[in-house]
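For reference, the chain that follows is the form predicted alone, supplied as C-alpha cells.
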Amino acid sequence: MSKFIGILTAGGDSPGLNAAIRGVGKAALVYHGMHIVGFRDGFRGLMENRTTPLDRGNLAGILTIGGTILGTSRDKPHKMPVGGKMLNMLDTIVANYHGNHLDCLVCLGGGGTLKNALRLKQAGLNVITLPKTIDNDVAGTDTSFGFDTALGIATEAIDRLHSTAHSHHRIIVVEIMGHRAGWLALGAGIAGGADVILIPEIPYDVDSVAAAIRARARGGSPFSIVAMAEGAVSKQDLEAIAAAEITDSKTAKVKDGRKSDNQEADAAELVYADRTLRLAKKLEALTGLEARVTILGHVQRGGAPSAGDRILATRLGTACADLIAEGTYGVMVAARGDGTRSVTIEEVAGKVKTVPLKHSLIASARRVGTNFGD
C-alpha cells in the first residue's frame, strides 16, 4: 500500500526549504508512489491539522524560491501558546497525526526541531528531519542547507564594505548571525578578507583587536574590517556575565527550591545587548579612528538558495525519501562527503557544532595575518 507522509518546516527561515521539500516531495510521488501532505506554520500548523496538499503542480517551480511555501514557527509541541497559556500540545499533534493516517512525518530544521522531533519519537510517532540551518551548528552533519546562500550573501556584504572602509580610513564593524557557533563569520570573514574576526568560540580580548588595527594603521592601512558573530563575547563581556549569574542568584525568586531557568540567560542577555556598537566605540576611543557597525540580520536569510544548497537540499530530500520508503524512520538526513548517512535523533538533538579550536579554517586565517582577539 502507499505510504502517506506529512512534511513541515519549523524555526528561523532559511534558503532551501522549499528545493528540499521538492526533493523529498518529488521523489516520494514521482519515485516511489506515496502521497504528501504539507502542515503550515511548523508545528503549529500541525497542532491545528492545518493541511495543504503537495502534488506536483504546488511542487512545481518551487526549487529557487527563498523561504517556505508551507510556513514556518517556532513553536514547540510541548510548549505552545494556546488562548494566552503555554500548554503541553503533544496529544494533540500525535491525534493529528494518526488522523491524517501518516506512516512518517517530515520535519525541516535546525536545533530546536531536532529536539521536537525527537519528543514526538518518544510519543510514538515515526519522524524523520533534514538538517536547515544558515549557522551550520547542527551536529552530525557535514553541512546544513542554508548555510552556503547566507554565507554568499554575507561574504558579497564584507566586499562591498571594503571600498567604504578604505575611503573614508574607517573601522567597519560587520555582525554576522551566528548565536551558538561562528561558522558563518569565520568564512564569511575569510572569505572576504577581513583583518578581524571574532566568533563565539574564542572570547576575544578588545585590547587586542584594537592593537591589531593600530598596527595595520601604521603600516599604511588605516582602515579595517571586523567580522563578528552575533554570539561573539569579549573576555571582559565573560567576567561581567558571571558576576551577574551571582548577584541574580542571590536576589532571584526560588519555586520549589530550583532557580529560574532564564536566569543564566537572563545574565547574559545584559552583556550582550548592543554589544556590537560598544565594541565600536571602544575600538573608536583606543585607535583613533572612526568606527561605523552594519548589521546584516535577516538579509542573510532571504532570497534565492544558491546552486550549491538546491543541490544539498534535493540530495537530502531525496534521500529522505528513500529511507521512508525502507521503513527507516527516527533518524536525520545527515550529509556526508558526496553522499547521505542517516544518523539517529537521540545522537543530535540537544548537540551544538561548534567551531573546533584547531580547526584549518582558523590555522589557514592566522597564516595570512587574521586576529582573533586572542
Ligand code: F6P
Contents of the next structure:
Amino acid sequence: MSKFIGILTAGGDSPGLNAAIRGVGKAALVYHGMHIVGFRDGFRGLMENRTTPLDRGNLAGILTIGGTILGTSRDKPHKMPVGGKMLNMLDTIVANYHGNHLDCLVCLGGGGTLKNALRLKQAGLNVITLPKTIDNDVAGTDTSFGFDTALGIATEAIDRLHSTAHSHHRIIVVEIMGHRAGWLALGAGIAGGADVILIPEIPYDVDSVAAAIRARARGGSPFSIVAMAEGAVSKQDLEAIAAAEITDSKTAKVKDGRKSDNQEADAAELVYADRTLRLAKKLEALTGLEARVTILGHVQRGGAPSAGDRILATRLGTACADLIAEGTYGVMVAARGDGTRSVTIEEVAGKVKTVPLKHSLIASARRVGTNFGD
Ligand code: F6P
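For comparison with the form predicted alone, kindly provide the form predicted together with ligand F6P.
What follows is the whole complex; the chain from before opens it.
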C-alpha cells in the first residue's frame, strides 16, 4: 500500500525550503510511489486543514526559488490565536492528520518546530523534521539549510561595507541575524575580515572594542568593521539586566495586578533594544572616529538558496523520504559529514546549538588579530 505523507514549513522562512520540499516530494512521489499533500502556513494550515496537492507539476521549477511555496507561520499547535484567544488546538490537528489519512507528517523548521513536532509525536502522530534555519542553531546536526546562503549574503555585505568604511575612515557596525547564537556573525565576520566580531556567547566590553579600534587607527587603519550578532550583549548590559531583575523582584513584582513571571525577559528586551546603535554611539565617543550602523535584517533570509543549501536540502529531503519508506518516524534528519543520520526528536528538541567557546573558528579569528570584545 502506498503511503500518504503531509508536509509543512514552519517558523521563519529560509533559503532552501523549496529545495527541501522538492527533495522530499520527488523522492516520495517518483522514487517511492507515495502520495504527498502540502499544508499551508505551518501548523496553522494543518489546524485549519488548508491543503494543497503536491504533484510532479508543482514540485518542478522550485529548486532555485527563495521562501516557501507552502507559506509559513510561527503558530504553535498548543497555543494558537483563534478568535482573539490563545487555544490549544492539538486535538484538531490530530483529527486533521487522520482525516487526511496521513502515515507521516514532515515538518521543515528550526528549534521551535522541533518542540512543536515533539508535541505531535507525544500525541501519537508520526512526524519527521528537517533542520532549517539561517541561524545554524539546531542541535544534533552539523548544519541546517539556509545558513550557507545567509552566510554568503552577510559576507558580501561586509565586503561592500569595507570599501566605504575605508574611504570615509569610519567604523561600521553591521548587525547580523542569528537569534541567540553567533554562528552567522562569526562565519561572516571571518569570511569578510571583520576587525571585531561580537557574538552572544562572549559578552563584550565596549572599552576593549574601542581599544582595538584605536590601535588599528594608530597602526594606519583609521576604519574598522564590527560584525555584531543580533544577540550579542555587552558585559555592562548583562549587569544592567541583573540589576533590573533585582529591582524588579524587590519593588515591581506585581504588574497589572498579576505577578510578572518573566522579569528577566522584560529586562532583556529593554537592553536588546537599539543596542547596535548604542554601541556605535559609544564607539564614536571612545575613538573619535565617525560610526555608522547597517542592520542586514531579513535580506539575509530572502532570495535564491546557495548551491550548498540546494545540495543540503536535497540530501536531507531525499533521506527523509527513504526513512518514511522504511517506516522510521519520530526523528529529525540530521546532516553528519557527507551523509545523514536520524536522531530522535526528544534528543534535540529544546536544545540550542551555540558556538562553543573553544571552537576552532574562534581560535583562528583570534590568530588573525580579530577582537571579540573580551
Ligand atoms: O530564526 C531565524 C531568524 O531570522 C533569526 O535570525 C531572527 O532573530 C528571527 O528569525 C527574526 O524573526 P522574524 O521573522 O519574526 O522577524
